[in-house]
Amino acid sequence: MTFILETSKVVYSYGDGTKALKGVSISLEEGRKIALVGPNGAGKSTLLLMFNGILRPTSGKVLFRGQPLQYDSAHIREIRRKVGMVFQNSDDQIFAPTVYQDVAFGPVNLGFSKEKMKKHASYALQYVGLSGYERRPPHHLSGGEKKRVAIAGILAMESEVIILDEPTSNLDPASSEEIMDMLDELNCGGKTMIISTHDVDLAYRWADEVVLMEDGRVIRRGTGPEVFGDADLIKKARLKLPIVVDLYNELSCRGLLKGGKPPQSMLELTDLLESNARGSISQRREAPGRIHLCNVDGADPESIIDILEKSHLSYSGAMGPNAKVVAERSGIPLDFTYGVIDKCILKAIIGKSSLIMTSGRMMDRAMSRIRTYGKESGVEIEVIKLTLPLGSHTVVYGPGQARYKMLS
């Protein structure tokens, strides 16, 4: 286990005497998705500002990779390169006349060569799905597009940790889900992701670890089910239970479900209801449908359309900005743009086949999720990995070991 960020007895008081943090000691593991959760005034944003040196503790220490932060200009500049922060209001972060200039600002100030700066800025814009936006004034963009520009600016500096304060604030539901999907993909690429939020549903389904804060203190940390399984503690912190947990508790009280560990997703809740009704998740009337996985990196629209025409698919979904851009350019209507893996598993359970378009990094996550579900549920779901030009091999995930076979 490698801790990338740590605090030791951190106290912070604002100028008016308000004590925002009251002796916070916490260690955050590298490569994880971590959500700081709590009501307004809990200290979430203040703690985030400690992680990259924007605020300096009144007392206590902040450490990056085991080394205490130093607050001279050279060290602060380096820590802010390694630990990038996206503010709640993107307008507070975006100030350059054009999108490209804003994304390139960080690399320029870090002393990148012109060639390296151009390469990093172009890659970052492509990654967040904003290629072609280089000359646009940022104030002409939507809220979701501004958030992507801010994220691209952090990516261009090669940050190891990306911190986001209320990442979905002021965004419409579709834009919110697209941003969280992007954060998933970045995590697959090795980035440590830390967010603050009071959206309990978002934190519950997204984070590997939830850190519950209240009145400047950490009062609980653990997985989503561990933290939100304590209804009294959640009430004390002036939060509500995630919808899926609230529904599970109500169904359990009515005797429709057996008590135990609450589900973490709609897929898990659906399985609990079905197994309760039929006695076993695997006892279904329909043969499971297939899930086709397509890596769209470098794909041309004609190849994707060819897949759809030949595979007789009922549904299609896209994970990550690049996949969604390819789908749009190909004229492919998407049934699923968030929660794609679980939604395709739900459709497979009722005998429907689907296509998941994604990038190389997310292919492994999709395979892992389907494999884990197959082992836990006993349902054999056939996964067909498509390569372009069109070719494929299939993997059957079920209660036993995966079985592979080549398809001609």
Second form
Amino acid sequence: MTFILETSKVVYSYGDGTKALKGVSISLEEGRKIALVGPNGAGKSTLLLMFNGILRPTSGKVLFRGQPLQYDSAHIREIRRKVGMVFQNSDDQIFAPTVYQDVAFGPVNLGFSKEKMKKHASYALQYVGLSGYERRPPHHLSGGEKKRVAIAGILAMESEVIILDEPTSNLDPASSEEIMDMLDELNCGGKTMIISTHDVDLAYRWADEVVLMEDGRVIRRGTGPEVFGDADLIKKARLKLPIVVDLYNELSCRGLLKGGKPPQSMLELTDLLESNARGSISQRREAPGRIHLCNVDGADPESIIDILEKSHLSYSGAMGPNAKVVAERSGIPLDFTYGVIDKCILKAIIGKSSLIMTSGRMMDRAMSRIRTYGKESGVEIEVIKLTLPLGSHTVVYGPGQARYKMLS
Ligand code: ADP
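Switching conditions: you have the form predicted on its own, so give me the form predicted together with adenosine-5'-diphosphate.
After this comes the whole thing, all chains and molecules, with the earlier chain placed first.
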């Protein structure tokens, strides 16, 4: 097992004597989605600041790939490149006069050549769906856009780990969903993601591993169901249960749900309710709907519109920033922008077909989720992989365009 980050007996006291960490020893696996959860003042932000050397432990050690962090300027610069940090308040992070300069700041500091810097900054901006925003002053952007600029700045440095302190605080629900969807896709591309949050619903549905903190200590770690399955512990940590767990517990108390473990998603809860009511969800009479999977990377957007018009699909969703940009610029209305696979499965169960637009690296994840679901539930959902003709024109991305604009 590879641990990308570890702490050993880390204690940290701020200048005024506040003891924020009281002996934290944890090891985090590479390639995971990890959520530090806890009430305000638990020490989440302080621990995150340890991971990339912004703070140095009063005692104890922090290790990156098994090597203790060294705090001289050359090593610190290196660790901050490998472990990128997105602050809770974007205004603490974004300060250059234009979006482009801000995103290029990291690569410039790292001494990238002009050409490499340009390539990295442009790709990062395209990735977060902000191509065309290069010359804009960051302080004119919305909260969600600022967050995406901050993420682009980290991506431009090719960080291996991306840390986000309370990534959705102060964002509206749609922007929060977009950010979490982006974090999913980045994780799918191999990045280790660590967030802090006191939003238990978000942590429960998103994280592979939950680290519960209270009063400067880690008091439990495990999968969402493992950590949130202990209602007394959650109460002690002054948190609430995720809504699906709370509902599951209340229904179980009334004898309406028998057996099983707490569901991790709305899909699992709905299945559990249905199989309790009918005996099994594979007993349904109507045939399940199909799920069409479409890789939008480099595809001709007109052909997607064509498919939508011809296939009589009831719902469409997009996973990842690139697919959302394609949908927006092509004028394709989206029913689902987060939790897309589960939502399409929920619709398939009631006989409705859907289209999932996504980029190449997410295709396998979607496929495997639907297949696993089929095996576990006994409901075989047909998946149609669509191969689209590649766009023969140059695609112009730009803010405010209703559709793709083709050149020549
Ligand atoms: P969380 O992120 O879980 O809300 P923090 O890591 O921000 O927790 O804070 C842990 C403790 O350290 C709290 O008691 C907080 O008041 C204190 N603290 C945080 N930042 C500072 C600071 N700059 N100076 C003094 N105390 C601080």
